[in-house]
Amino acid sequence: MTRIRHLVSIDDLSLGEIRELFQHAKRFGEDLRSWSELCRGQISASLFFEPSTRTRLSFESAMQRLGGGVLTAAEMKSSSAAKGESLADTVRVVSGAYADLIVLRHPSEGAARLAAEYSLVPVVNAGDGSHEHPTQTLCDLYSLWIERGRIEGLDVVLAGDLLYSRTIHSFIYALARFGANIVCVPHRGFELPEYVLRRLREEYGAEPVRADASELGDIAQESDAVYMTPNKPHQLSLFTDSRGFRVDRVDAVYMTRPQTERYRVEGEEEGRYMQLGANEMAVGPLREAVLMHPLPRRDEISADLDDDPRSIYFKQAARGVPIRMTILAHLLGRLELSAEPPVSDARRFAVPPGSNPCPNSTCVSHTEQRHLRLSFKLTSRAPLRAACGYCSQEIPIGLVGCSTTRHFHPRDSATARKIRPDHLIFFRDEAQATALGYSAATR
């Protein structure tokens, strides 16, 4: 039997396959009209739990330009969810006969790993709160290559919300893994969350390091911008002086805008958010540079660049179709890829009855009260570190218990490195651990 292949994670793509669905992408571009026979008598299902537009409609656009029908629950409000039915029971229930491929948008961090778990069909991910974007960010990476040619060895800056978007989160992984460098220029207050940094440091190299941007001239006047390169961390304090790393120059500018439904304070937003017009887009590193938004935009982009040859955001929003034609038909079994698939090393280990360590309030483990299979990753054993299964946000670890002793241990000690992965348990503190029946190890 055929695995389930589903695209929860920009990781869930090999290399070599996202630059093959490049080719066909630019392929299918050329005539959206010929392929309508590719995917004929599937269908897909948009299980929108938050409002979209050229997710949603450029996902159904390229379903039926390959031929098949679309499914559309666009106002998650007026289904079954409502009554209280769980994530886990409506996927199970449109991927018994309804459709053969879901396309899942949803508020919760983590809900759309959530989805694969139950799914008889593939799952792809459309946002899930601020966690992940895997479509879009192909979408992004296919405009840059169209664009530059390349991605390796490019200068992106991203800038404005870095900390709620899922958008940035998502292509910041994949920059790092395609050997891009990164100018992180953030709205102050809203700069990377630690466990993107945290990931991008283990994982990919990527050491950030403070950043001279004055060249960048008031897109960064009032930010702390970071450099990020996963080419040569180690040799980057050669090319710093004590004002940071200078960036000279730019390929691209990707902007975000202020992800206020996300806030979870009300006016969390402080100051004014950084503007982006002629006058900023002159200056000497971004005069050769391309202008990028995932949209919707508010006014952090003035309508005065629309006209400008470097500002391809309408054409990003374009191309989300033929590069969501090869997603739908790649996964549904249409289209085969010559490319290795990734071998993932990131087991994922169940966590026992009574405790959901999670820190993340928005993750899906928090959000949905039922039919969920509790998990995390172990991300290192010295220091001891593991993070959400679901939303990949690193667990606080007090103490660590061993499910079979049931004895708990400093999360340091010779003894807790010893436990296996699949017996561990982590406490806040020694109350929570001795309220779960656990008692302190003796010597």
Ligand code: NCD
Second form
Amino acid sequence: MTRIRHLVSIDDLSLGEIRELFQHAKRFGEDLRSWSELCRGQISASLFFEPSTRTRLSFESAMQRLGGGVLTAAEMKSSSAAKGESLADTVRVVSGAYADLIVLRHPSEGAARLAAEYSLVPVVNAGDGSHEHPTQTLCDLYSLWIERGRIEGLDVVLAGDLLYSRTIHSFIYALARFGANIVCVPHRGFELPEYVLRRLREEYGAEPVRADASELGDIAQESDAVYMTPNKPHQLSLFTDSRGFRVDRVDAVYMTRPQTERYRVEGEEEGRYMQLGANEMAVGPLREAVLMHPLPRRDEISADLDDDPRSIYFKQAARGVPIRMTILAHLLGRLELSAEPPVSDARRFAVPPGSNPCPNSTCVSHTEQRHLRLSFKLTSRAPLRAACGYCSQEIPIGLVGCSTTRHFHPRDSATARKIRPDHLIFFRDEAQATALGYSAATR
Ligand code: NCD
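Could the form predicted together with this ligand be given as well, to go with the form predicted alone?
The next block holds the full complex; its first chain is the one shown before.
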């Protein structure tokens, strides 16, 4: 039996597959109305636990343009979830006989990964908390590719709330893999999360360095810009001098709104959020830059830019339809790609019952406690490091236990390093280890 393919993370597609999807999207986009036989008889189910306009409607339009049918549950909060049904059970039911594919949006990081584990049909992540939004990234990359003819070597500014924007997280992984140069201009206090930076560094070799972005004018005024070159830069296009990197020419600015619904403390947003208008876009380095936004926008892009030929945010939203047609057709087995899929992601190992080491309280491993088999990924053996199998955040490891000997060891000890991954258990401290019945190793 062939393995079901899901789109949970942008890393679930290889660069070759993404390039091929673009070619197909271009073909689909030339006449959206002539593909109505491709997915005839197939049904997709939209399970949306969070608000959405573009993502849900463009998926549903895409499915109908392919000749398929759509089941919509746009208000999942008023479904059986309100009666206490677990996400795992909902997914088992919907994937049983109701639908051939599930499009899921959920407020908890890792929800799509969990759904994929229980689903009998492909699951597409339409946004899981502040974690990832891979299909938005495909729209964004596709727009760059259409506008610029390539992604490799482009200089892309990512601005605004980089901490909680899931669109930024999926986009930055893909930009790094494609070999684009990235300049992060966060709203102060909303820098990229540590786990995203770590992944960029360790998996894609993107090393962040401070950059002088003063030539970008107002948008960079409140922020420490960080510049990231990919592992194999196609061209080091930013000007360097004795002071380091200076941002003096940009291909695209990607702006995001403050993700206020994810703020954890009242008043987390401090200071004036950046605003782009005709004046801000008039500075030298931005003269030829396209202006992107996943939408919805609030005040971070003013209406005086809407008719500017550099503003492509509405085109970006329109391109969501042909792109999502390619994703649906591909995952439903109606559009074969010749490129190889990615080599599979680091293996996941089961977390022993009774301990959930994930530090992120909005991770699905905490919000969906029933019927869950928890997992972690081993990101490094020496030093021993691990990440939550759902939300990707680093697991804080104080002590390391072996589930067969029921002994615990210091994290950096030689013994800890030798424990088989499927026997590993992580503890914050000795109190937790002893409470779970583990004792100190005698030697
Ligand atoms: C984004 C999202 O939901 O993360 N919207 C979208 O899908 N186009 C961006 C946002 O809400 O800010």
